[in-house]
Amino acid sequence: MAVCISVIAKENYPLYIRSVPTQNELKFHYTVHTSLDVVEEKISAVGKSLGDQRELYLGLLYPTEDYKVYGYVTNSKVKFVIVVDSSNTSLRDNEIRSMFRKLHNSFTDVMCNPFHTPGDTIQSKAFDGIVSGMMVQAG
């Protein structure tokens, strides 16, 4: 499962970042922000070749020694980044896609909440519960 899940706004500031274990939180912030360059590169490359018909799932952005970083972009240019432990070889591509779909659906529910101001950080308990279900259980 995921060790870090983040939602990045269209303007590249974090709306939500959660990581397990919490002592590596700064490292995961750095990993997520460095992945944004790869996301922008993939968006512009796909945009040139296919016009506006693009796949939302960007796939593996880059692997590091310890982690694999995956990306997803919504039609409104909000980016989701999931960091997975490299030692987890049982996690397949379709499972990552399913995690992104679940995250996107939950994000849509947050945005449809009339009490949520778009652009503010996400503080929904329901969203947090969905993310918690996708995170690695430390223990």
Given for the second form:
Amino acid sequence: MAVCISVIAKENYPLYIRSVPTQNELKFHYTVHTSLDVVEEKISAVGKSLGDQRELYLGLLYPTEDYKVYGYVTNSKVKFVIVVDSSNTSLRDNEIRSMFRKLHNSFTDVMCNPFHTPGDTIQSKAFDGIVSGMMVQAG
Amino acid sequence: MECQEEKPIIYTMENKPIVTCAGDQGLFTSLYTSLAQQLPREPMEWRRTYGRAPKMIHLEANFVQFKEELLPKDGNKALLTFPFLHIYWTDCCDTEAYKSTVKEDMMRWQNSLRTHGSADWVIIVVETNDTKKKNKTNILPRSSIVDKIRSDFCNKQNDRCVVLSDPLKDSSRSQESWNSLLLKLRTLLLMSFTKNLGRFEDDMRTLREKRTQPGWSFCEYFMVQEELAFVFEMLQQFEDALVQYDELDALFTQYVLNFGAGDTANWLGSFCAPVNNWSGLLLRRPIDMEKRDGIQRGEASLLDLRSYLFSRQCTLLIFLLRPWEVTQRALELLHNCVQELRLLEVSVVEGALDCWVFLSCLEVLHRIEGCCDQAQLAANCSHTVGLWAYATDKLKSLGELCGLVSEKGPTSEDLNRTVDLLAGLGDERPETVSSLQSPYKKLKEALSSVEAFERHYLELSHAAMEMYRAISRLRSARLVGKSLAEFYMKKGDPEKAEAFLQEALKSYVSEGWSLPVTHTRKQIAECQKLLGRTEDYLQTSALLAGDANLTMEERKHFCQEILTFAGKSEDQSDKVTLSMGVFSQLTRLQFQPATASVHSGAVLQVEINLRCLMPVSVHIQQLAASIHFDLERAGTNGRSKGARQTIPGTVEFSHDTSSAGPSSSSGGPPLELEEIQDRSPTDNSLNSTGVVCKNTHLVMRLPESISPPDTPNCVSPPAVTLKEGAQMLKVQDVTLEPGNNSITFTAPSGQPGTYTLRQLFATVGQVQFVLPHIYPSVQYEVYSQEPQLTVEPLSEPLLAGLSQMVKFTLLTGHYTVKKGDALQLSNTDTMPILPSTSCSARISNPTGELVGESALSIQSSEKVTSISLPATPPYHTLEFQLEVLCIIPSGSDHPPNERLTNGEVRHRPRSYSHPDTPMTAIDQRMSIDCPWSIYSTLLALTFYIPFKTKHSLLSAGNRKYIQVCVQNMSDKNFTLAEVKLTEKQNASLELESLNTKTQQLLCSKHSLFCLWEVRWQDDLPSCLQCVFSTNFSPLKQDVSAFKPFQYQFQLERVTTLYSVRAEILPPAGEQNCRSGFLCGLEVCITRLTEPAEGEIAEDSKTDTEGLKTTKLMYEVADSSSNWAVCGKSSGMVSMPMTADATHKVQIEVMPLFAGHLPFPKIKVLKYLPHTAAVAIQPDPDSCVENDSLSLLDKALDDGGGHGQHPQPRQRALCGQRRPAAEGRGHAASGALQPGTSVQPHPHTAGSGAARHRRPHHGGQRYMTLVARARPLFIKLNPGPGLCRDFAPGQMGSVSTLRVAGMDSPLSMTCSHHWRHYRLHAVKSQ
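Can I have the other form now, the form predicted together with the partner chain, not the form predicted alone?
Whole complex next, starting from this chain.
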């Protein structure tokens, strides 16, 4: 389903980034990093409108010829970016949303782990499992 | 009038709904202008079917002459040519004319309409006044013609015939008639629209539902739905028109997706044809008829269809003033087309799509630029920048494809490819032929030569980057920059490339993206190598060699690059200095010994742990650490100063171990807190204390500036400055293995002072790695120490009177103790040093290990004790123990200050009470002469006297007793033996011991009471000099361990002066005293002794009658409310100064209760001369000396440890009562059996506060009461709580104690000074 899933800290360094092994990992790093531009733009646009309940899902950040990049920002400004293959047209917005929700839940679990230092890269196997599930599914 | 054309199908925006006009053409022509003008003037509400929102619509119409051909034939679904309304014009007002011609014409018109099923018609009858006037004669009522028409044609549809009056006149009537006509026309038009469009839509839907049938063609359907879109467009309903195209778009997309899923539709075949034209979008025409024809014929390719569809959407969006949606949709379209072609597996010439996308991007941008001004464009960069970047991207890949990027230029193969690509573009469209900047021309030019390509590519790249920057999408801008850098690298221009790469790298490093960092750094390394920037290249190579993201081969390659350079034997000037951080990390530094503080000359080793980041082992010629030496901070006795600032023996250097990315950066660096104390320089007292943060500069940095602390990711090598320290830690020829290495240095420790490690250098051939700052700072201390001698007790506390061990500790410091060196202790008689048989000294080295043990020889002379020390090396510790004895000073015997022969005041041990213990302390000074100093060392030891002794004089009638209480204040248990009391002056005086035991156990915190009865022959001396002596030893020690203990005291005014007797007599004739009746209290005061000489002299002055008397005051008071003292309760008596002089006083008292009542209290007080009273009595309130008479009270108090000593100056006025009182006194003394330790009475615990108000003392009163009635003991137990209801000093329910109830155990409570007591009266005998 997803070809790359990443979690980015508030300070914009990657907490977790994983892509399908068949493709060039570096390219995804660049893609995800660049997508932060749009994420920031969207966050600041939201900030101006002063919405009481901020929508965490940012929607399609930008499409490229080959990929679609979706964003999601938690209330603590941790960003989730999911890259989906453009050819995968069966994926609807709702499914992307539910992927993000799943990711967020799992991320929350990671943060709840008392042995996890917030700000450290995510090493959790459970989180890895969730991400793997999202990448394999319909992939 | 609009001339109707033969074929009114016009695919332009000038389309209007067609309205046919029949009848009087001349009439219509005259009215056409106003009609065409006025019809759109007012909007009409158009109610829509299918729940669509109603719309206000301005109606326009294209009025054409009615022709039969205009009416749609069956099956013709064309909407654009569909006449929506048919009008018949007539101004006939003549019935004849109507009947003869007009009616027939109308019939024909109606018939032809009916045959085509058109029901949207209206007949307009125009009336003019002119005609009225002209045909006055055959006037028929106007209405009749209209009525006729109505009756002939409009059966039931009267509204289908409208009258227009005087249309060319400017009158209100005319206006009104126009308005109603226009309204009618609009209404009818809308009705027609609704009906006909509805029908059309229904048909269209039916057609769409058939799409699963085999013969269905998307292109046919496309044409049908587009017809609807055209109509909406014609009606200016662009939104609705756009919806039609979007629906078509979605339908097509779905088909393509289904195709991808394996569901093939036949009609898709034409779209799967190989693409042979990639001329890009064409947005300059409203309708691209070429492509439309292609679609209509079913010959269009996918790109054609998409292009046409998008051009229509674009047109409508621009009509809707939504140009930014165009750009967004364009990007989507382009991405989507590329995907669709892939999905449909359409064969496309390589690069063709790039051309198509490039041209399309530029075309869209041109189209947008054409409809917006510059300011708008600039403000909406975010919408267009995607297209720019996409175009740039495509141009780059085209350039690479056509060999325009390489240094050599295109090969012939590349040229062939270019020709093929250009061929696919076809000819330039006529619209853009004249334009110099058309996308077509640009692409053709860009592909024509290397230079042109570069120009175009750079132009596009810079435009995209600038736009990204303008909307602060810096990361995107940098990515474009990076791609530009790659272009430059391919062009062989590393200098330009590096600038872009460095900028990108900075961003990746600052945000901690390790993979992009590695990749970019590799590119930079390539640049730097090409540019010949050796130092930078080596630095980057070092970073890459330690980069875990790279493969081992790559890392080894970069490491080898450094080593190769290092191995080059060149002159010294070519030395390259690099940052240590890229090569290895200092992880730990450890001092041996761990205190990091040694005396000068001692060996101090520093072990450092380096984590080498290189992939292979590296041989280092020299590893050195420079040292900063600071003399000032070195103290002469470094050890005590060292304690002030603890230097940790092990310093851990925090580094981020994970090279994968920055971690723990969110919280910033941890706080390093340290306690500070500000002490006054003069007396070292504490002024203030607090906690300081040592790394504020790191913690308080602005959050934005916090970059992930990933040291090896630093962008460029920090400027490394070499600070040559005078002293260095050095190790030669070390090989660092990958991973952790441990290297040990031997630190210089010659001069005393503080040594701070500043920098670390590793030299590998020509390359030197430098760690510019070792942080946190590491320092060690070298000290030089004066010898120090301390004496401390072996066990706390030291007890006086017993032999105690004290420990001598000698820190030799820099002094070497030679054989024969001795300590000279000046002897004092209060603290002799006891000779001991086995006395050995232990020598230990600075780390506390035992080095040697040797016997001490101690020689004592009269004045001096000399201790010969064994030879001890410097900075060692010498320890030995001596046994000393501190002699307890005996009591109040204070000899006058002795002076030594040299006039110096002899240091008498001064006893004082120590705040920490209840024991009395004595400071014993020692003066020691040491061989290393000409000055004597003065030391003090504090001893504690284990005992506290008190004495009291007790009287019982004529008898006298002396009681001595020895209280053990220490924590030890003692045995006391041979308790003895002697009187020094009066030989005739006999002290009969009432103490039965010879040895007594005196436990810790307990007291021992000893009692002697004083017997005398003649007269009792008024002053007694007593010496109490005993032997004591700690428990369980043999007799030899007994040490003497002496206590001297003096008793004055021992003799009893007066005896007081009191008797209560019932009223005359009565047997008993009754409550409520007056009784007589007789107080009898008898003088027992002749007044002493001084007393006579004192009192004789007051004598007035010649007879010598002493004035006494008596007072009867009963504060316990048992008695009411009636009449005079106090008075004065003059006692004659002769023995046995008696004075009787009668006082009336009334018992208030029945039962055994205690006697009211009788106080006898003696007046003192005014002058004497001030001197003696500290209480300024009264000039009389106040003393209680109660013997028992006093005894009990003494027993409880709170009794007053019979002070020498105190007047002892012994009160005597009735025999019962005496018996009680006996009972009291029975409780004080000599040698019996009496536990403190609980009731005394709270009575301290009331001490100065003894008459109110609760305990006494009960004692009096009980003893009076029957021998009873009353125990007072403090209750658990506080009673707040009573005021201080107030007595509680004392009155409830009934003597009658004494037979049974009785319990009562009373409050006493906030304290709650429970009284248990227990029958004792």
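C-alpha atoms forming the largest set that superposes within 1.5 Å between two forms make up the rigid core. Residue numbers count along the first chain shown, from 1. Remember, it's a predicted structure, so these values are computed and weren't measured experimentally.
Next item on the list: State yes or no: after fitting on the rigid core, is the Cα displacement of Gln123 between these two forms at least 2 Å?
Entry: No: Gln123 shifts by under 2 Å between these two forms.
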